[in-house]
Each structure stands twice: as C-alpha cells, then as structure tokens.
Amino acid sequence: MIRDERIPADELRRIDEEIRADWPTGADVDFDEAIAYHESLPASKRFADVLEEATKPLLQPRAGVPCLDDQVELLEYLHGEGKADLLPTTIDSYTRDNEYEKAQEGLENARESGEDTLNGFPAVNHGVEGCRELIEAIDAPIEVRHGTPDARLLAAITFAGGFQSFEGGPISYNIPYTKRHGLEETIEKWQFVDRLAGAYTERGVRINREPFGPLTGTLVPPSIAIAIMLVEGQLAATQGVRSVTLGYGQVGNVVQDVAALNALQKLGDEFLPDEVVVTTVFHEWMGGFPPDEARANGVISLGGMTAAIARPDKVITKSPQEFQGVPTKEANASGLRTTRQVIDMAIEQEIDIDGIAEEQDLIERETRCLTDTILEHGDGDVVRGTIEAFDSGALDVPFAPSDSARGAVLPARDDDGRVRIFEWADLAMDDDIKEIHRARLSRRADTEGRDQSFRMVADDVDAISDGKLIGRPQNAGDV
C-alpha cells in the first residue's frame, strides 16, 4: 500500500516522461523552460501571491468553452463586467476522463461549427502553447478547474502553460465524481500532481493548490468536509506545496457556514506544517437552485452575506441561471456583481450572531474525531488512514457515487436548518456529538409533528430549490 511519502526525484521524471508520451503536447512540455515563462510574468499574475494578500473576499466565477478565442472573451467579460478578481478555465469533461481524442474531436467541431460542442476548455489538446496564449491574453491570475481523477497530464501541460493555481485532489475528485477509479489509484495519481506543484515551487513558481470542498454538494455536514480538505492539505504539503487553500461549500444556515468556515482556517492553521499559507475559499450553494433568477439571487445574496461575516480568501460564485445548466457571460457576470454588491455592504458592519462560538467548537470536535480515527487506522500515516477508514465505514461521505465510499451516512437539516447527520452508520464519532445531533432532528420532527424519517433527508435535499431552507411539510398530508 502506498503511504504519505514524497516522490522521489528520479520516479517523478520517470512518472512524467509516461504521462507525457499519453498525447502529442505532452512533448512540449520543458520545466526548466517552464520555470523562466513563469519567472516572466508580471505579479498581477501570481496566483499565490494576489490570494494571499488580499485585505477582503477575491470573487471567482466557474467558466470554461472549448475555443481559446472564445475563453479569452469569455474570461475578459467576466473581468471586466463581472469585476471578478481571480479567473478560472473549467476543463471539459473529456479530458476529465483522460478520452483527449474524443476531446480534440469536439474542439475541431467547436471551430468549425461555432458552437460550444464541448462543456468546458480542453486544456491537454490546446498544449502549452495555447495556455500561454490564455494566460499573456487576461491581467488576473487564472485558476484550473475541472474534476478529474487522473490530472497528472492536465497538470503537466497547463503548469507549463503558465496557471499557478490547480483544483482538486485524490479524495474530493473521487468520492464525489466517479466509480471507475479505487482511492488508493487516485492518492497515487495526485501525489505525483502535488509534488510537480511541490517542484515548481522549490523553484521559486509557488503553484497554489485547493481541494474541492462541497464534494458531493448535498447536505454534507461541515466536520466531513473540513476532514478531508485536511487529509488533502497534508498530502500535498508532503509533496512540497506550500500554498495551499482549502474549500467549504454552504449548507445554508449562517450560523454553521460561518462556524465551519472559522474552524476551517483555525484547523488549516493548526494541522498543516508552518511553511504552508493556508487561505480558504467559500462555494456559494451547490445543490439545486430556484427555476426564478429572482429567487435564486436570493440565494447568492445570501452566500454573499456569510462570506462578508466569515471573510474567507476567495468565493465561489454562482449565476443567477444555475437552474437552467450552463450560464451565459451576462448571467455568470450578474452573480459575481450581486456577491460583491452584498460583500461590499456588509464587510464593513460590525454583525455579532450569537451562537458561532458554539457551533464552531462542536464542528471542531466532530473533525477531530475523524482527523483521530484516519491517524488510527492508519498507524499515524494519512494515506494508509485514509484508505482504511473509508473502507470501514468510519469516515463517509452522504450521497456519493464512488465505490471507495459506503455513502451510507445520511444527513438531515434540524430546526434551525443546520445540517446534522441523521443516520451514523459506521462513522466514527463520540457518543455524546450524536446525542447533540439526535436532540436537534428531534426538536424537529416535534416542531413538524413527525417522526423522524428519511423523508426529511428527502424533502431538504430539494428545499432550497422550491425557495425554502428546510424542507417542512406543507399540511398534514405531507408528514
């Protein structure tokens, strides 16, 4: 089995002389070469750097085409209308699956038809030279997102193309996304995208890295996610980043957004080794949005409003068209315009909620139980941790399609709309934060005279969508 270790220099240029060889612009890529390009660029580029520094909330949307003419005007539209801070490149999901020919397909189509065939930027089949391209084209650091399990051509190419900031890693691009790839497979894979980022930063081109954070982005209780994003935070300071920032994806209820995000940095900070900056960054809403671009700005402003009192680094916005699938520009510029609008106006106030303090020292609590039983089942190594721990059920995730994860934990809102876990299964937690838990969905049921059941983890997860946060029954009928 494979453990937390760093890669080896010799098998790190023996792993990416492989990957390269996997399609025609892997032969482009040169890392000393690479490593002047990046030397050459100016600082409003340095993707660690303008993170890092920033005195309040850097705005990025989600946006990708498969064009890079059409990505430049897509990504200067968001900048300049949008007044996004940071940039990102959504990959497609061809090349999320490694299938470039099918990939390069749909680009040939996407030139000569005009038409987006591709649902997001096909970064491999572009090369190094068309990243560049992309990158001198937009004053503001650009960001690689995308979804795959097997990144490390993806990363390869677009490190060399110039971005400085690459999303995912082993477990929040498996568990969340595919069934074809076994944890142990992906942990492997992503150490070698984690020490290529480790390489270029010793270099002195610090690669920033950030865990996707909502993972399946339905009702995923806070203390799960902070656990993971720690698992992946280490495994990639192991293999020499040292900028890293970690994701967390709104459940909704102020109160728990802006504890979990409090405990996210406090436990960044704590369990990450000091030679790492640890930023984080808050997903506006990730589940199902209201069919009326009225409500679903509500939803934004709401985002908005918890990212003002908790002030992460970076948000994550969402357009007032989530409903309908991909937004247009004009749409994906509206969102970003609504955060900071709301942002802009409470950033300054002084907003005392009470209960935060609380919330954030049971969140803390429930993320050390899991941070404990990873190092247990693991012998104090994290990779072998987290292997076996999924494996026995004692961490989870609700909700989730890979075969690495039992997705046998449920969750369910209590009568404050913060998000507990209704069934444990075999997950490892003390005795008396499940009492808390099972107290809280039974003032609930007794507030909506029912009884407890998995028709309330069914009625939350379409809530938001139909304008509500908690999915009470309507009348009697209901319950």
Contents of the next structure:
Amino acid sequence: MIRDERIPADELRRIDEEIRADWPTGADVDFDEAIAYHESLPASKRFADVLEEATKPLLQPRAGVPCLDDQVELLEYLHGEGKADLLPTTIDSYTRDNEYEKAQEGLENARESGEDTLNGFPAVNHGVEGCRELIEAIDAPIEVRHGTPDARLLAAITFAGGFQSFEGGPISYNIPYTKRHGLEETIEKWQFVDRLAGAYTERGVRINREPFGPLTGTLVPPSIAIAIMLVEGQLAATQGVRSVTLGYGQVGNVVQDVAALNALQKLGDEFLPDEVVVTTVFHEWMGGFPPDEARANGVISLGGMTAAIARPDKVITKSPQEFQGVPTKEANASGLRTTRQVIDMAIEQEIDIDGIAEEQDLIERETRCLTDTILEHGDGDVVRGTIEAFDSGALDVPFAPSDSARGAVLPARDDDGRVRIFEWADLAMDDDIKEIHRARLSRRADTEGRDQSFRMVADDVDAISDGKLIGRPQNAGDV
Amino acid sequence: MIRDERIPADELRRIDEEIRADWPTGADVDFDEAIAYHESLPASKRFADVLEEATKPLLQPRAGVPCLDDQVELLEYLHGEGKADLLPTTIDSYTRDNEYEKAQEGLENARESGEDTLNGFPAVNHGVEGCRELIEAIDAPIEVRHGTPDARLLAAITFAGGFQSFEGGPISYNIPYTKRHGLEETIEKWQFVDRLAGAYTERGVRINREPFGPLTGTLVPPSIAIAIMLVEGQLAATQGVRSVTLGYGQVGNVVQDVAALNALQKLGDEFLPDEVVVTTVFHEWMGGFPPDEARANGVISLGGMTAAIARPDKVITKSPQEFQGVPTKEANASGLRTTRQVIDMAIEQEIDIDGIAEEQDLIERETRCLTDTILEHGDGDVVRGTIEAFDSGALDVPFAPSDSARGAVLPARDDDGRVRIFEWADLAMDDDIKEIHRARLSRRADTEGRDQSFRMVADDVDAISDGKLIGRPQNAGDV
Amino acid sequence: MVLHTMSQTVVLGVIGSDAHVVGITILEQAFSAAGFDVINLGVQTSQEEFAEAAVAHDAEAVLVSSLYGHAEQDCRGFHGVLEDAGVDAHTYIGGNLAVGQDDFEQTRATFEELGFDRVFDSETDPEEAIAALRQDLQIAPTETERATISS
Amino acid sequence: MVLHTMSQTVVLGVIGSDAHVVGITILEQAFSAAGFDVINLGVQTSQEEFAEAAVAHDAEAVLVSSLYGHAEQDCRGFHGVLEDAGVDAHTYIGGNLAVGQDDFEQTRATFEELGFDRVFDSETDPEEAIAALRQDLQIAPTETERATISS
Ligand code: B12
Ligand code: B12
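Swap state to the form predicted together with another copy of the chain from the form predicted alone:
Okay, now the whole complex, with that chain kicking things off.
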C-alpha cells in the first residue's frame, strides 16, 4: 500500500518514460530543455511569482476551446477585454478520461467544421509545441484546469509546454469527477504529477499547484473542503511542490465564506511545511446558477463582495451564462469585469462583520476533527489515512458521484443560510459540534414549520437558481 | 413672506382653478369624481398601503416614454419580466419646465415617427383620461417621477388620473434640477401640491409623497440630504400628507450608506408628526456610471447588497445602460432582476458590520446642526429658515446648479471611501465635526501623498465610472 | 375509468463520461416520491449498462441525463443498442445537451432524430417529466395527489 | 517656430433646459488648469445667452454641453443665432447627445450637420477636448506640460 513518501528520482524517470509512450506527442518532452524554456519566459508569465506578489485578489476565468488559434484568441480577449490577471486553459472531457484518440477525432472535427465539438482544449494532442505557442501568444501566466483522475501525461506535456500552474489533486479530481477510479490509484498518479512539479521546482521553476476546493460545488460544508485541501497540500509538499494554492467554493453566506477563507489560509500555513508558500483561491458559486443572465450577475457580484471582504489571493469568476452552457467570450469577460468592479469598489472599505471569528473557530474545530481522524485512520500516514477514512465514511463529500466516497453526508442551510450538516452518516465529528449543527437546523425547521428531510436539501440545491439563498417551502406551511 | 402653514381650503380651490386653466386638459379634473375613482381602485394599486405593508424592500425602476400605449407596454414589461413591485412614470423635461406646448409637439412627433423624441411621459398632455388608462392597464401601484419646480398642474391631473404617489419637493426638485427658480417660489408651489395630496388624504385617499433624496446624485454628504428630507417631510405633513417616503442616494460605502438609511428612518420618525407614516427609499448609485454594462452590473449589485443590509422600504434600481442613455426595457428589467437576486440572497443573512452605530451617530449630529440652523434662521419657522439658510450658505448642496444655493460646499471621499466635506464654505456645522472630517481627509491625503484639492474631488466624481470607489491618483506620487 | 396505477420501473443514469450527479439525485428522489421504482445507475454510465439494466428490471422507461456538453456524441447509436438488447421502453433525455449557448429547438430536433421520445432542457422541473411519463404510460396520479388537486 | 501661447477665452454652458452641471464643472476646471479663460454660463443656457457671452468676451470657442437627451431640439438654429450675433468661434458639443441607446457615429453626423466643428461623446476625457482645441487654435502646450512630455 502506498504512503505519503517522495517518489525516488529513478522511479520518477521510469514512470515519466512509461506514460510519455501513451500518445505520440509524449516523445517531444525533454526535461532539461523544458527548464531552459521556462527560464526564457519573462517575469510576467511566472505564475507563482505573479500570484504570490499580488496586493489584491487576482481574477481568473475558466476557458477552453479545441483549436489552438481559437484558444489564443479567447485568452487574448479575456486578458484584453476581460482584464483577467491570470488565464486558464480548460481541458476537454476526453483528455480527462485519457481518451486521446477520441480527443483527436474531436479536434479534427472542430478544425474542419469550425464548431466547438470538444468542451475544452486537448493539450496532449496539441503537444509541447502547441502549448508553447499558446504560452508565447499571451502576456500573462496561464494555468491548466481540468478534472483528470490520471493527469500524468497531461502534466508532463503542459509543464514542458510552459504552463506553470496545474489545478487538481488525487481527491478533488477524483471524488467529484469520476465514478470508478479508486482513491489509491489517483493518489499514486497525482504523486507523480506533484513529484514532476517538484522536479521543476528543484531546478528553480516553481510550478504552482492548486487543489480543486469546490469539490462537487453543491453545498459542500467548509470543513470538509478545507480538510481535503490540507491533505492535498501536504501530498504536494511531500513531493517537492513549493507553491500551493488552496481552494474554496463560495456557499453564498458571507460570514461563513469569509470565515472559511480565513480558516483555509490559517490552517494551510499551519499544516504545510514552512518552505511552501500557501495562497488561497475563492471560486464564485459553483452550484446551479439562475437561468437568467441578470440574476446570474447578482450571484457573481455577491461572490465579488465576499472576495473584497475576505481578500483571497485569487478569484475564479463565473459568467452570467453559467446556467446555459459554455459561455461566449463576451459573457466570460463580462463576469470578470462585474467581479472586478465590485471588488474594486468594496476592497478599500473597512467591512468587519460580526460573528466571523466564531464561525471561523467552528470551521477550524470541525476541520481538525477530520484531519485527526485521517491521521488516526492512517496511523500517522496521511495517504493511508485518507484512503481508510473515505472507506469507513469518517471522511465524506456530499453528492459525491464516486464509488470511492460514500456520498452519504447531506448538507442543508440553517436559518441564516450557512451550510450545516443534516445527515452525518459516519462522518467523524465531535458530538458537541454535531449538536451545534442540529440546533441551527432545527431553528430553521421551526421557522418553516416543517420537518428536516431530503426535501429541504433538494430545495436548497435549487434555491440560488430559483433566486434565493435558502430553499424555503413555496407556501409557508405546505408541509 | 410665506411660512410653514396650511393653505386654507378656499385658497386651495382658487389656485386649483387657476392652474387648471393653464392647459386644456386641466378642465377635466373633478375632485369629487376623482375621489370616487380612487375608491374604485383595487387594493393592489393603493401605493401607500402596498409600500407600508411590505415585509421586504420593494423594487421600483425609472421609466417613461412619450406615447400612452408604449408606456403601458413598458410598465407591463417591467412588472412582468422585471418583477418590479412598484412602477414609475417618469415625466419628460418639457413638462417639467411647464412647456406643455413643446411637450405636445414632441408627443405628436413621437406618435408620427414612432421615435421617442421626448425623454419621458407628458402626463399633462395625456390628461386625466390618458393617465387612467395607464393606471387601469397595470396591476401595481404607479408613482409620478419628474423633477418639476412647479408641479401643480401635473399633480392636479395625475392625482385625478389615479396616481397615488408623487415624487419631489420644493428643495429637492429645485436645487438639483433648475437654475433660476427661487426657493420661495418653489416652496409656495409645492405647498399647493402637498395640500392637494392632503385634500385627497382627508377624503381617505392617502397620496404618498416622496421627496427626492439623491439631490445632485454626486457625492452628497448624507447629513445634507437627510436635513433636506426632514424639511420636505415636515412641509408635506403641514399640508396634510400622511404617507411620506424619505429618500437617500447610495454613496457606495456600505457602512456609511447603512448608517445613513438608519438615521433617515430614525430622524424621520422623530421629526415628523406621529400621524405620518414614514418610510424610506434607497436609490442605487445616482452619479456617473461606468461606460460598460458588465461593470455597471457590479455597481447595481453593490446597491442591492447595501439594501439587503439596511432594509429600506423601497429601492429605486438603475439599469446597466445608465451611462449611455435611456435604457431599453430589457436592460431596465435586468437591473431590477440583478438587484432582486442580490437582495434575496443576502437579506436572510445576519450581516452586522462594525462601526455603523458610530457613523450613524455622526450623521445624526451633523443633521441636527443643519436642522438647528434652519430653525434659527427662520425663528422657528421651517419655510423661512430654509430660504434664509440657503441664502446665507448655512445650508448648501454640492454641485448645485441652482442660483438659490451657493453650491460652494465640496465633498471628497476619505481613505475608507466615505463621503466627507472638504470645502465647508459657510455650511453650519459644529467645529468638532469639521475636525473629524478634516482628520479623515488628511489621512487620505497622506495615503496618496498629495494635497487636498479640487483635483481630489474631480477624481472622486469619476472614480466609480472608472471602476473604483475612491479617486486615487493614477500613479502614486504624481502630484 | 380504471387506469394503470401499479408501480413502474424507470432506469436513470448519466451517460458517457459525464459526472454531474446532482440532477439525477434530485430526479431519483422525485420519481421515487411519485411512486416509481427507480434504478439509478449513477454517473458515467455506458450505453450498454443502460440497456442491461433496462432488460434486467423490465423497465418502462429509460431516463438519460447529460450535462457536460458531449450528449450528442455519447448518444449516437444508443437506440440501436437498446433495440439489440430487446428494450422497448420510453426513452427520455434531459439536461444541458449541447456545448455552448445553443438554440434549444434545434437541440430537441437533434435528439429526437437520434430516437428519444422526449427531450428536456435543464430548466425542466422534475414534476414536468413525471407528468409526461404518466401520460405516456397512462398512469393516474396517486391518491394523495388527486386529493391535493381537487382540494 | 513661434506659436500662439497667450491665454484664450472659451464660453462654456449647458444648453436648453438641461440642468446636468457636474460635467461642465469638471470641464471648467480642466480648461482653466490648461490655461484658458473660461466663461462658465452654467446650466439651462439659451442659444442667445451663448451668443451674447461669445460676443461680450470675444471668445475663441463655444463649448456646448448637453446630457439630458434633448440636444438636437435645443441646438436647432443655434449656428444661425451665432452668425447673426457675429460670432466666429470654434463650436464644440459634447455629452449624452441622443435619447436612448444611440449609435454615436450617427449622432456625430447629426450634430456636424447642425454646424458644430467637433462632436464628443460622454466618454470624452477633458484632456481630449483640450488637445483638440489647442490644435484648432494652434496653441502650443504650456511650459510645464512640455517639460512633462520631454522628461
Ligand atoms: C455543479 C457543476 C459541476 C460540478 C459537478 C459535481 C458533480 N459531480 O455533480 C463539477 C465542478 C465537478 C463540474 C464539472 C464539470 N462541468 Co459542470 N456544472 C455544474 C453546474 C454549475 C451545476 C450543475 C448542477 O448540479 N445543477 C443542479 C441540478 C439540480 O440541476 P441539473 O444538473 O441541471 O439537473 C436538473 C435538470 O437539468 C433536469 N435534468 C437533468 N437531466 C435530466 C434528464 C431527464 C430525462 C430529465 C427529464 C430532466 C433532466 O432535471 C434536473 C433536476 O432538476 C452547471 C451549470 C449550471 N447548471 O448552473 C455546470 C455545467 C453543467 N458544467 C459544465 C462543464 C463543461 C463541466 C466540465 C466539463 C468542465 C469543468 N468546468 O471542469 C466538468 C465535467 C466533469 C465531468 N466529467 O462530468 C458545463 C456544461 C457545458 C455545456 N453543456 O455546454 C456547465 C453548463 C457549466 C458551463 N456553463 O460551462 N460541474
Ligand atoms: C447625475 C445625473 C443626474 C442628476 C444631475 C444633477 C445635476 N444637476 O448635475 C439628476 C439626478 C438631477 C439628474 C436628472 C435628470 N437626468 Co440625469 N443623469 C445623471 C448621471 C447619472 C450622471 C451625470 C454626471 O454627472 N456624470 C459625471 C460627469 C463628470 O460626466 P458627464 O456629465 O458625462 O460629463 C463629461 C462628458 O460627458 C464630457 N462632456 C460633457 N459635456 C461636454 C461638452 C463638450 C464640448 C465636451 C468636449 C465634453 C463634454 O466631459 C464631461 C467631463 O468629463 C447620468 C448617467 C451617467 N452618465 O452615468 C444621468 C443622465 C445624463 N440623466 C438622464 C436623464 C434622462 C435625466 C432626467 C431628464 C430624468 C430624470 N431621471 O429625472 C433629469 C433631467 C433634469 C434636467 N432638467 O436636466 C439621462 C439622459 C438620457 C439620454 N441622453 O438619453 C442619463 C444618461 C441617465 C439615463 N441613462 O437615463 N441626472
């Protein structure tokens, strides 16, 4: 059984050669040449430096289209018209499944038809050269964003291709993104990704790694997200990563979101080794959006407001077309500018909201229950502990589609709109904390004159897209 | 010289007859018949009741086009698609100048060309019948919004036409809206408007009156706006008005805006007689907007957020096209829905921000300096006092285009973005308060490494349209 | 009038390599509450798995969900696979069926051509789909629902 | 090269019954700071008042502002009035010149036809207008500004 240990150099080389044989473009990767290439890049394209030196939250959208020239045009637009500080390249779903053949078909199809028949940029198929053309065309740092359980080849090619930031992790790109990949398997594969990033780091090219904080995007209780971020941060650090950006997805309650971002930074600094620079990223609401651009702009703005108060290092913006499908570049840029306006109008204001410290304290205590149980399950080893804790249900993620998580925990909002846990299943949590949640939820049930039930959860899932934060019953008393 | 006294019934009748002779449609007004007409209206169209009974902030846009059928269509759209709770009818500029002839030309022009050659609805020209058609077509209360120094005929016709709410007042529709009308003149004319509203009120038709709080819309210090609201509320009460909605325009600093709205309600309740129901209206940012719909949506959302925290009775929304010109109905509805989404997501949250009580206290003290000076100037009479105080400069409004105000007071934002007074001129204010402003502004000057000057004011005027709250110098140190 | 009121089986799943699970979680709960026996195959279900489950449970309907934008590729040949397996069930598809900002009527036509009996967009309320299936299967509403309707 | 550098007079005002004063307040300050003598007529200025002031102060330029959407009506015949009064100055207009969401190129054409030498939209930075006027009047930038440019 694997453990949280650094992959030895020869093992790294062996796997590297093996996976590069998976698709022809793998052959073009040359580590030493890649280091030289990264060294040739200007300071404005060094992701970790730009992010860590920023004095206010940097904005980054999501964006990926199949063809290279279209991707260049898209990113130029988001940089120019959207004023994005950091840029993304979102990878298509076939690549995420390692189906490079299908991705190739889709890419050729897209080239011929001019239509976007893939939902992202197939970076493996574009190869090192294609990636570098993109890096060279855009005067800003670019991150690879995906959702790939086995991202080894993608990492090898995009790192050599000049990308200096890579989203994901063994839990965060497994549990929400796939049904059948075992956790042990994805951890092993991501140890390679992190080790490769660490190898670049050793040579002075600090590749930024960003675990995917929002998980299933749907009412994830902050402590569950943070515990998983801490684990993924630790795994990355073990493999030599020195720039880690921990993520968190907005739940919509300002106090809880600010408290969670504070806790994330604090616990990140505490749990990760001193030589790692820990930054945070806040994702604007990742759950179901309103089917209406005007109302979606309201959701986006609430995210901007929260970011202005919490001041994370980075904000991933949404577009007003989130509900409908992949946004046009105009809509994507508009989400960026709406967010920028709200942040810039609010960030110089002193906005100290009551109760943030208490909520942060609760989140930290909850998170420690989970990190403690992980260490206990693994007899001190975080890899074993994570696998065992998910297995026993002591660690769980709501709405997890994966067979590797129980997905038995159910969240619901309390009367103030904060996300609490309604069904604990086997989640490892102290009784006094459970009691706090229970009391908060029962206050809501009283307000609504109905029992706590899955109906409440379902109502909460739809609430924001229906225009509210809390899924109250339509007619008071229609139990 | 006029005083704050109720117009006697015979005088009311005399003026009424006189002004109704100004334009042919005036002849159709019959007070008793109008009372009967109002009584026939369903509860859903009773403005004062709907507003006063609401449990959350009601939303109202601005909207007016020249032709009746277009106005019906526009309001139906804003009610249906925009989900506006209360509707407006904005009057054109010629009518505001009592140039009914020119308005008639514009109206005929519009009817022929199909173009909106007037910037609003010429209600006097449409007459009692036209107004009633509008009232009947829309299943919601409708307010007359304008900017007319002498609104007597407009009031006579729109009240008889079934409107139950009327914006404006002798100061708020004089100082920001016109150069040459004397204050004594507009007060006299608005005493008639209020007296007429009072006459309806006596007969059971409570006409809601809404002084225009934002004044020049540009960095108006809260206490100046509130003092003027209190005066106009008192004048209306004297004439028999029993439903008064005091207004306030967002300055963009959340703490200051919430504090101002709290102070407005508190002082309104204190200063106006018990038999008057005092409600408040919050205007989303009334100054220059960004020339970009995406960023404008951010400005609008910050207004929604502020409203969710302060919970005024009504919010006047802006559209994302504010910068460009009169908005399309779609853009107008979109401003409503963006605002609604933000309010509904935030209003159930407990968001208690530090420092609101202190800021409110400061605003109240400032306001009392101004109301005290008014009473002193008028030897206890608020009408005389207002005229004399404006005359001496003890009362003033920044950027006032009117010859009746000095317009010598200049505002600037402090380092936290709150609007302070940079140039006091002769404004009546206690020295300790002046000292507080001075200290706050000098902190900002220090931050920016430049002197306080008109340059700072000009930068603040442009700041929000340029994407920031505070007009910082472009390059630090470019003094 | 005696209508079919006994419990009926529907097979539900997300096709292809799509992992969006929240929608089918809500659908499962809604169809169960409406009296159907729901076989939820979860996310990332292949065409063959849908066919096998439909056969195994003698399903009256197969409900396919797709959110991630590859529905068209994932559903090509699906009705052939069902036919080959001998499945004769109503087939519905719903979710976010095209990549990008599509015109839904065109999308509907595409999926009807592929063989689906009904096509739903992502604004669909579960109740709509339940009502449609009841109509297709000629099932009367349950007692309680009738009570609600007539009260 | 010796260019015209002495102080020049511009007449500024908001035409018609428009009361939007903030824009001209900023313009007044910017033109003054740039070395012009500014005669600010304020808001709600009639065509005749513009003409009288231009004559009285021998103005080199007349700057008309309009924000409220009635500019076209308010400016009809304006250049005739100026001519009759014997005014031979550069005429600029700026602000929000049409009601509603207009296409600016069309608006520009409309006001050029009415006789204005230059037409500015409401995104105009005062510096742009100053630069244009300097060009039209062939004025060199002031000492300090030259210093800034060359440094
Ligand atoms: C949450 C979410 C995620 C989560 C999913 C977590 C999980 N495992 O479930 C995460 C973050 C992991 C994710 C990942 C991805 N996502 Co996603 N996601 C969303 C989001 C925001 C909400 C989806 C949701 O849960 N809605 C709430 C539920 C209740 O509603 P629903 O899913 O629409 O289902 C209802 C209806 O559609 C309908 N319905 C659905 N199916 C069916 C079937 C039938 C027969 C019937 C009758 C009705 C019906 O009834 C359901 C219940 O009411 C949507 C955008 C949105 N809608 O706001 C994007 C969205 C669906 N995702 C999208 C994309 C592209 C992706 C990714 C490919 C890219 C990425 N961003 O990484 C990956 C795909 C990963 C994969 N392999 O599947 C796109 C799809 C684009 C398109 N179709 O054109 C969307 C639209 C976002 C966007 N605008 O770009 N996503
Ligand atoms: C503040 C404001 C008000 C205040 C004005 C207070 C005052 N007395 O100044 C109040 C609330 C009273 C008001 C009233 C009205 N307003 Co108003 N108002 C605005 C607003 C929000 C900002 C204007 C402003 O001060 N901008 C800041 C200054 C610095 O910029 P500026 O005025 O654009 O000027 C700059 C440039 O335009 C340019 N410029 C201007 N003139 C010139 C001239 C030359 C020669 C040059 C070179 C450059 C130039 O340089 C200036 C300095 O940088 C605008 C919308 C916007 N822009 O966001 C609406 C707006 C101008 N108003 C509008 C309307 C319709 C009205 C009303 C008729 C209706 C109403 N709502 O009651 C009344 C009119 C009253 C009247 N008789 O004039 C419309 C005009 C519609 C159109 N043109 O199609 C606008 C665009 C709002 C909208 N979208 O509907 N308003």
